[in-house]
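Coming up is one lone chain in structure tokens, specifically the form predicted alone.
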Amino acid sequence: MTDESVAAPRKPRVALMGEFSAGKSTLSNLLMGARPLPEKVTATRLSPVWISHGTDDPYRIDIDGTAEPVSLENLEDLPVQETRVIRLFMESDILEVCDLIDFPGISDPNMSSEVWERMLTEVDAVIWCTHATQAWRQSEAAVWDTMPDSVRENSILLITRYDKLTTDRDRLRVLKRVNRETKGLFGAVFPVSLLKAIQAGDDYDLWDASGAGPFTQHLIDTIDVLTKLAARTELPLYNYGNDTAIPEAVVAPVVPRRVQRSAEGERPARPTAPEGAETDAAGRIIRTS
């Protein structure tokens, strides 16, 4: 049997989810080091966007499985109700070891929940963004209650815009409440200021102070785990309900090089500033277009 005849294990699929304006777009910029969509395109008004590593042209898949090419500049003209997913490709370190699926806001009154619910079957894990000033609303908890344990245990809850809480007392109060209300529902919970993380440049102290340091290290470890699980089955983990066992490994797990880490034991390197951002000599963002 030749190497060419052996199919490569699929990459883990990590969904970016949360309510409208919870920071998912900023998170995708942070993880990929660049904005995957044109500046004028609003991701929250689109069908789910599935981003993989590569240079292929973008296309959409409609709800009956038909694929057709699309223009990045005209994504907002696509019929949301008839589009199951938009497929984009870009070259980014994190996309070498996993795919990212950017979901629209779950609470958007102008968009049927069917638009994002029909893509949940493709998910292995979720990074859920919840806004610090109104963290973990009942509507978020209701959606998360439908997730199988196989997805929950490998997912991350980000309390975003944590810097909007102006006192230590408020920050501690919110963190304690969210930890209490989500106990056992996520693999980990991290408070973070995503914008400050992007602005940190090469300043490790600012990077860690933003909350991005602990979060990204945990994400690196989670992707390693997901890669081993993905080697067992072509079905994403969402398809394994709480009473369905994930198959034992049928091929040797493939552990990728660690995301954005140049050598074992080193800190993860910071993603670059988003495209169009103006930076100073240290790489900190001065202004974005």
Ligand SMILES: Nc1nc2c(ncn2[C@@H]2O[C@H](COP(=O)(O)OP(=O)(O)OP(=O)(O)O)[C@@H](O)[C@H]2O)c(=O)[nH]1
Second form
Amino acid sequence: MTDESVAAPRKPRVALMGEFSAGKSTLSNLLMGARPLPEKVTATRLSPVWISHGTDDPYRIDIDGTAEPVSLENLEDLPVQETRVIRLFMESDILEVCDLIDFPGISDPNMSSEVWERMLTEVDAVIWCTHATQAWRQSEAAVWDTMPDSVRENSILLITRYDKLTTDRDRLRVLKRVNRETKGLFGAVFPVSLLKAIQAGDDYDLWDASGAGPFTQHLIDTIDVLTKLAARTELPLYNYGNDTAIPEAVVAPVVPRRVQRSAEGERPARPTAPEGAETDAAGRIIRTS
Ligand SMILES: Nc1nc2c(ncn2[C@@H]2O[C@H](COP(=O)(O)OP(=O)(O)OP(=O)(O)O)[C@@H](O)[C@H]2O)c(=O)[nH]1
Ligand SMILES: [Mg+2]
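Instead of the form predicted alone shown above, give the structure for the form predicted together with this ligand, please.
All chains and molecules follow, beginning with the one already shown.
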């Protein structure tokens, strides 16, 4: 544990979840402006990876609670079934305001769902990544159905790999269907091409066209809300049932209003799309709630 985390109230914990290959790890790279893991490691099945701000060495926590140092190069050798979570520390802007937990894919036939289910109770909010070309499958809806409202209302649904849909008609069709089928189940829904967002570099227009602009702005606002909620309770929101009131706020910390995308460049906060906004011909924006 870093000194910082002992002194400060706990940070909100945002989980990155979704089906296999939906873009969870790409999203964590985008948000942190860096790759936390070597390329070859991200290609393998890992236990949930919980990333916090700091310079501490990585370690794993066994299912019996024992902590043990690990090497980043050898994460793929760790026993997935016996590892509750891998803890990593990085000095990235977004980690100053929240922790990120990168989950494995939900319906991986080579991994028991227990591996990620046992980490759900640590979560305050989720960014759920759903493949644009097969968005919001039954398997995704079934898992989301088990989440408490306290988590769902602060969660974001990202329709990822949106660039794989090639016509405006397809994009609109998918967006409308997903919005219809997930009505009331998420705080907001955004279509995005994570690949294009990463490739945008410092090109402001490309960044916006990727869908990352409105999404990151909404994420910053959500982290603000979560920070205030987290200050009221030591328990993750997952553990607050629908009928359990969250205690009154003691402090309302101020969240820096920025998410740095890359080591070199930083982008000013962008305005969110107005309520009820739809796509334009370039497939940009769309914030629906
Ligand atoms: N075209 C396109 N490819 C993407 C996009 N997002 C991710 N990818 C690619 O999809 C592949 C899978 O992405 P990951 O980020 O590893 O997906 P994941 O959800 O972490 O996958 P698992 O952890 O294996 O379940 C990678 O090759 C990415 O480059 C996108 O928006 N557009
Ligand atoms: Mg991954």
